[in-house]
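As structure tokens, one chain now follows by itself in the form predicted on its own.
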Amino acid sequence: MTIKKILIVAGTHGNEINPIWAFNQLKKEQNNFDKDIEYKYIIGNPLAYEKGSRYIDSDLNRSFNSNNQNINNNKNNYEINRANFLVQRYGINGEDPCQIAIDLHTTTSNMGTSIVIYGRRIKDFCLASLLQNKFGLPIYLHEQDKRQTGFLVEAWPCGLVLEIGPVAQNYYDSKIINRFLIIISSLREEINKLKNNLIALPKTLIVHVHQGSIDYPRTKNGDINGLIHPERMNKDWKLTKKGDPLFLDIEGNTLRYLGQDIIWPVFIGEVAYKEKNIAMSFTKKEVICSSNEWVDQFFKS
């Protein structure tokens, strides 16, 4: 694809405020980068940001389903209307089309700095491999989960989520902000190098592929009856095998992982996911071999 404009979105969740501070700072440095590519900066959910809440009516980052415009019941849903506006304005066929979307998020989980991609799009692999090669970032490949759909970056032909944590909601952290500044500035440099044949892709891309999510232990009434086990808390991206502890219930019993496969949990104890009945998600590691076709496809429409 001919890359003329790249959309940088922050505040998709209104209580994730560090990305907004970071992109306001980045906007001031706009002229220091490639003049051939214009970077658009937008607050994804301005009303939720103003109110300090994750969303108003529903999760904006689950609102980019293609059939939203045809559902009359959603006509008063702020986030669905906002999602439709963003696609109509900045989508590939929009009024001000952008070819790539980068969605900036923070998490309360101990995820460090990581990348999230949705599905196996070659353009996404190309972009993610550049960042993984430069910074060694883990990549969460989210796919085949009917419970979670409608993510923002899926509405563009190429898009990544940059996820950084841990940090509390509505809390500024200068270290988190600085990480965003470093990664986004580097991403702009890497795209420029790729466009001018000044960089080669790494031979492989290592991803953690989504296998499913599990809820907290609950009573028959639906009340949470167990906490993340102390040996599991803050252990995102750490290998977990059969018999390893996952939860500690209210009677002090340890609930263990009983699966046969080795897994790597992520988003452990994420505060925002409690309402989605998710205590953590399981992943498996996969190595993907890169190809020169990735670069060819990246710059083709």
Second form
Protein chains: 2
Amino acid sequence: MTIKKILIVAGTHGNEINPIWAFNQLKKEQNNFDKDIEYKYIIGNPLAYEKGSRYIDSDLNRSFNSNNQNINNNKNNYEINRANFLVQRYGINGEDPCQIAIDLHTTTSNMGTSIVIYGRRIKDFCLASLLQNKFGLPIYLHEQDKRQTGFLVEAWPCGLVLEIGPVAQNYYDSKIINRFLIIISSLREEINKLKNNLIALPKTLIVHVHQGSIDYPRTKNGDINGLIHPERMNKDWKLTKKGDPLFLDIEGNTLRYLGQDIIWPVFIGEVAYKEKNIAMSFTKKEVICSSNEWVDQFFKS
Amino acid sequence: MTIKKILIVAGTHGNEINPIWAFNQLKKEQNNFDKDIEYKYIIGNPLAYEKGSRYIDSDLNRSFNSNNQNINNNKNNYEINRANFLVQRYGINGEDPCQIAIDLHTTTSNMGTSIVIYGRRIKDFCLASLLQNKFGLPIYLHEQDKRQTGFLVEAWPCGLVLEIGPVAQNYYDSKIINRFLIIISSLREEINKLKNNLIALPKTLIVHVHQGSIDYPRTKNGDINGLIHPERMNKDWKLTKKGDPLFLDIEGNTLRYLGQDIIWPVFIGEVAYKEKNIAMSFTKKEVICSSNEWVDQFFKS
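Now that you have shown the form predicted on its own, what about the form predicted in complex with another copy of the chain?
What follows is the entire complex, opening with the chain shown before.
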């Protein structure tokens, strides 16, 4: 594809405010290094941002599903309308078309800086490998989870989520903002270098492939009945094997991981996922070999 | 006063969930060390807790103001009704009277474990000095601020707030829960020891006296236009003098403290206080000499 415009979205969740600050700062700067690519900075969910809430009616980052008739038929849902507006305006066939979407998020869980991609799209692999090569960032490859669909970047032919944490919702943290500034600036530079054949892609891409999610232990009434175990807390991306502790219930009993496979949990104790009945998600590591075709597809096809 | 019952309240703000977990754990334990004093554990704002929000209509911990006719006349306000219910039920002249109220809160700001008391009530001094003596906890003495009134513990003849942080809203953290368990258990023990003349109060009480609060820098539209400065971030309770940085605006300018007096800021960047236009509060240190009269008043008058 010919990359003319790249959409940078922040505040897709209205209570993740640090990336909005970061991109307001970036907007003030002159883009000196790439005259050919225009960057557009958009607040995903302006009404939720104003109210300091994650969303108004439903999660905007699960609302970009053009195949889901039930969702799209709900005319009164603010986020469905907003998702449709964003695609009509900035989608690949929109009025002001952008070829790539970068969606900026924060986590309350101790994920550090990471990338999320959805499914195995070669263009996304290309983009993600630029950042993994530069910063060594872990990549969460989300696929084959019917419970969770309709992510923003899936509505563009290429895109990724950048997650930075831990930071509380609605809490400005200049360290988190600085990390966004560094990553976004570098991403612009790396795309420019790749375009001008100044860098090559790394030979391999290491991804953490989504396997599924587990809920907290709950009482019969549905109340959470187990904390993230102190030994699991803040251990996102760390290897977990059979017998390792996951939860601590109110009687002080330890609930352990009983699977045979080695896993790497992520989004451990994420506040925003409690309502989705997710205490953490399990991933497995996979190494993907890159190819020159990735760059060709990224810029040409 | 004859202390027969002590009210322990958690979830006065529905999104401060760790103390609720702690007291559910305490409720399961047998109270072996004090047969004379009964502890009652109540969720302050059960509806907000269920929804994961700070409050429904207004801040419950600003709703206990029996002199404020405007507030009390609002029959449809959930928190006003809840405040009235709690006082009618557990107030000193209520159906199930409690002589002391302990209100458990969490902060997103880096306050550590601290005590808040409201005004200079001798019984509160006595209670707070027990915890300062045991753990060296800082005490925030809130007084003479007309912008902020109607705190829960003020509706009881004796009471204090226990604040523990930093922890994100709606985020369970077993380390924070453990701190609540330790402090509440110790408070019960210390009250019991004092009653049986097994300990004496310390000679002095060190308090940080509230001087006022400052807002974030804002644009003409009211949007926040300055971050807590990286050098001020997480520096609650730390000495601040003229010229020290407070905020960093979006152009990168540092805004400094210009007062002549040395101050100790608290609640720096507290998420819940953004809507109250408070970026931080200033305190000054004061040493108060204790007296035997404190214990007499605490148990007898």
